[in-house]
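Single chain ahead, written as C-alpha cells, the form predicted on its own.
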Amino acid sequence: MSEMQLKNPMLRWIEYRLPIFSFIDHSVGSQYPAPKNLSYWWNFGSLAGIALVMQIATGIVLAMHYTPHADMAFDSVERIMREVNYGWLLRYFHANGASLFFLVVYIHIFRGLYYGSYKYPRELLWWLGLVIFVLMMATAFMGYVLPWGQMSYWAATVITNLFSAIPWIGVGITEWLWGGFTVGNPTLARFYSLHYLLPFVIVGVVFLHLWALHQHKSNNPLGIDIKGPQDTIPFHPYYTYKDLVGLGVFLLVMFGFVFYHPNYMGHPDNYIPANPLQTPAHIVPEWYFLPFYAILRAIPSKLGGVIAMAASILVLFLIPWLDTSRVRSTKFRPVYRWFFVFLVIDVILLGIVGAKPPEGIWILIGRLATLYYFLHFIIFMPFLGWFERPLPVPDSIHQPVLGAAAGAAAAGENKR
C-alpha cells in the first residue's frame, strides 16, 4: 500500500514518517501471498496469537490488585473474585483462557506434525514455535502457583523439586528457585515477577517466529512449494475473515465456560489456602501439563524421570532430521496416517493416566503410553519414511483446487 492509496490525510501523514502500514499490508493484508489451499486447521496459529494478547491484557488489570505475599496473596484473589468490579470476570478469562490456549496451541503443533511443517526449509520456523511452547508452560506454571491454594503450593513443591533430582548441583538449583529452604514467600515473589515476564518474552519469540513463516510463507495441506502466482491468493480479504470465523467459534467456547462452567478446568483444593503441614491427598497439575507428568511418573528412579520428561520435550526440536520421508504432508502417507492415529490417542491416554493416582494397571498403562510415544519418534518416523511408498503428489496447489483444466488455464493467464 503506498502513500497515495492512503485517502485519509492523517494517515499519509504518518506513513510517510513511519511506513507502518505498508509493512501491516505486505505482512497479513493484500500484498502478502498465501496458499490458496489452507484449511480452517490454518486458523490456529492466528487464535494462539489472540490468545496471548488476551491473556496480557487480562494480567495486567490483575496484577493491579494482586499481593505477591504468602500471608496476602490468597485473600488478594478472593477480594478480585468480590469486591473489584468485574474482578470475577477477569479473572475466569484469565484462567480459563489459559487453559484455551494451550488447547489452541497443541491443535497447532499437531497440526503442524501432520502436514510436516517442520520440514525443510522451515526447521527454524518449528524450533521457535517450541520456545514458544517450552516459555508457555514455564509462565503457566508460575501463574499456577500465584493463588496460593492447597493445589497450587503443593503444585510448587512437587514441581520444583524434580530439580534436586540433577546431581552434584540440583539441590543448590532447588533452594535457589525457592529463594530459601523451603516453598515461602521468597518463592511466591519471584514467580509472580518472572509470570508477569515471561509473556513479553513470548511476545518477542512470536516475533520471530512470524518472521520465519513469512520468509518461506504458510505450510499447506499438500505439503508442497508454491510454484508460482497461480498457487497463491492474497490473504486479506479471504483468509482474514476465514479467521475470524475461528475467532467467533474460539469466542463461543470461551464463554461458554467463563460464563456456565468457570472452575471446570480448575481443582477444588486451590479454593482451600496454603498450609505447608497438610499435604493433598493427590497432587494433580494443571490439564495441559499431565501428559508430561505421566511420562515423569511412569519411569521408577527420579531422576530418570526427569530426563524422561525433558526428553519428551528435547525429541520434537529433532523431528526436522527424525522424519525421513521425502513427502511433507500425511495427506500422502496412507500408512504412517494410522501411526500418526496412534501418536494422538497415546498422547490424550497419558492426560488421562496423569490425572489418575499412580497405582494399579495405570502404572502399567502409564508406562506402555511412555514408551510407545518415545518409539512413534525415534523408531516409527524414521524406519517408516525410508519403506513406505507414498501415494502421488501434485505438481501444484493451483491443479488440485481448481482442476487440471482451471488449472492450467490459470497458469496460461498468468504467463500473458
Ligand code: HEM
Given for the second form:
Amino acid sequence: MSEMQLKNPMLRWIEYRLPIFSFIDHSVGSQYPAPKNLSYWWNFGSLAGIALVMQIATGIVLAMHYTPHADMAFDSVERIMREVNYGWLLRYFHANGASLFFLVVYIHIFRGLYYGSYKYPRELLWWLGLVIFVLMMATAFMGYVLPWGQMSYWAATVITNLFSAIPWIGVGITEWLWGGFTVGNPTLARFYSLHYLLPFVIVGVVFLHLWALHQHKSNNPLGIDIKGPQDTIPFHPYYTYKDLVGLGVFLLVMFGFVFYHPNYMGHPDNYIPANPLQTPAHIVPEWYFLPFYAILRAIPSKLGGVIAMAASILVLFLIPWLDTSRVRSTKFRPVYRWFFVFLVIDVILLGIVGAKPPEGIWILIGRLATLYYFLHFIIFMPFLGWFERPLPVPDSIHQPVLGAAAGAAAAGENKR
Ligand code: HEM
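Having seen the form predicted on its own, could you now give me the structure of the form predicted together with the named molecule?
Whole complex next, starting from this chain.
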C-alpha cells in the first residue's frame, strides 16, 4: 500500500508511523475502485453499519441507567422514560433503531438475492452476512426481554422453551439457559450481559464481512465482473456522497417514527410489568421475527416446528450451491424474476400469518406459505438455473453506459 501524500504536518507525522490514512483511503476512499454502475440498492450495507453504531452508542448510555434485576428492570425503564434527561429519546431511538436496522438488513439480503451477490467468489461474504444475521436475531431477542414487561417475559418463555423440544436433553438445556426452573432473575441477568456483549461480536464479524467484500470487490446490478479501470470509479467521493443521501432518507424515516409514532412497532402489553401468573391473550414477537414464527407454528409438532424454523435459516447458507444459474443478476433471468417476486410475497405473507392467532384459515395459509418458502430454494432455484435461458449479458460494465466505441476510448484513456 502506497503512503498517502498529506498536506497537514501532524497527519503526515502520524501517517509515517502508522499508515492509517492510506489504509482508510484504500478501504473506503479515493483508492478503492468500485463498479461505476452501483444503484441505490448498494446503500444498504453502509446504512446497516451506521445503524449498528447507533444501536451501540444509544445502548451504552441506556445501560448507564438501566437496572438488570427482575424486581427493578421495569421501573428503571419507566424512570429512563420520565426522569432521565432525554431518556425517552434514547430509548425510542434504540427501540425503533432495532426495527429499522432489521428493515435495512432485510433489504440488504434481498438485494443480494436478486443480484446473485452470494455466487462465486462471494460465498464466504454471504456466509459471514448470515452469521451476522443470526447474531442480530439473538441480540434483538435478548434486548426485548430487558424491559421485563408482559411481552418480554412471555416471549422469553416461549422461545427458550423451544429447546425443550430436543429429545432427552432438551429440558436440561432449557433449565441451564434459564439458570433456574423458569424464566427469572438469573435469566434476565445473563440476557443483559449477552445483549451488551453480542453487538461487539457483530462488529468483529462485520470487519470480516468487509474484508471478504474487498477481496473481490462489490457485485453490481449487471452481475458481471470488473474487467478493468474503465469499469470502476473511486469510492470517494462518488459513493461516500451517495451513501450520505441514503443516510439522510434513513434519518428522516427514523425521526418520523421516534417523534411521531414511537410505539407503532412495539406491543402495548409490554407496558404491563411481567407477571408469571398471567399469560397474555396472544404472544407475538416483534415484526422482524414474524415470518420465522409462522414457520415454527406451521408444523403441528413442537420438535417439527423447531426443525423447520432452524432449516429456514440453514437453507440460506446453501444458496450459493442451490443457485445453478450461469448468470448472477436476476435482471437477465426473465423466468426467475417472477419467482423472486413470489418469494418476496411469500415472506410478507408469512409475516402476516405470524401476527395472527393460529386458527381457521390462517393455519392453512401458514402451511402453504411455509411449503412454498422451502420449494423456492430447494426445487425452483436449482431447476430454473438449469433450464431457464438467460437474456444476453453485456460484455462489460461500461459498455451499456458508454457504448462500445466510447468504452474502448475510455479504456485507452485509463491506460495512459
Ligand atoms: C450488521 C449487518 C451488516 C452490515 C453492517 C453489512 C455491511 C455491508 C457493506 C458495507 C457492504 C458493501 C455495500 C453494499 O453492498 O451494500 C456489504 C455487502 C454485502 N453484504 Fe452485508 N452487511 C450486513 C449484513 C449482511 C447480511 C445479513 C447478509 C446476508 C445474509 C449480507 C450479505 C452481503 C453481500 C452478499 C454483500 C455483497 C453485495 C454485493 O457486492 O453485491 N450482509 N455488507
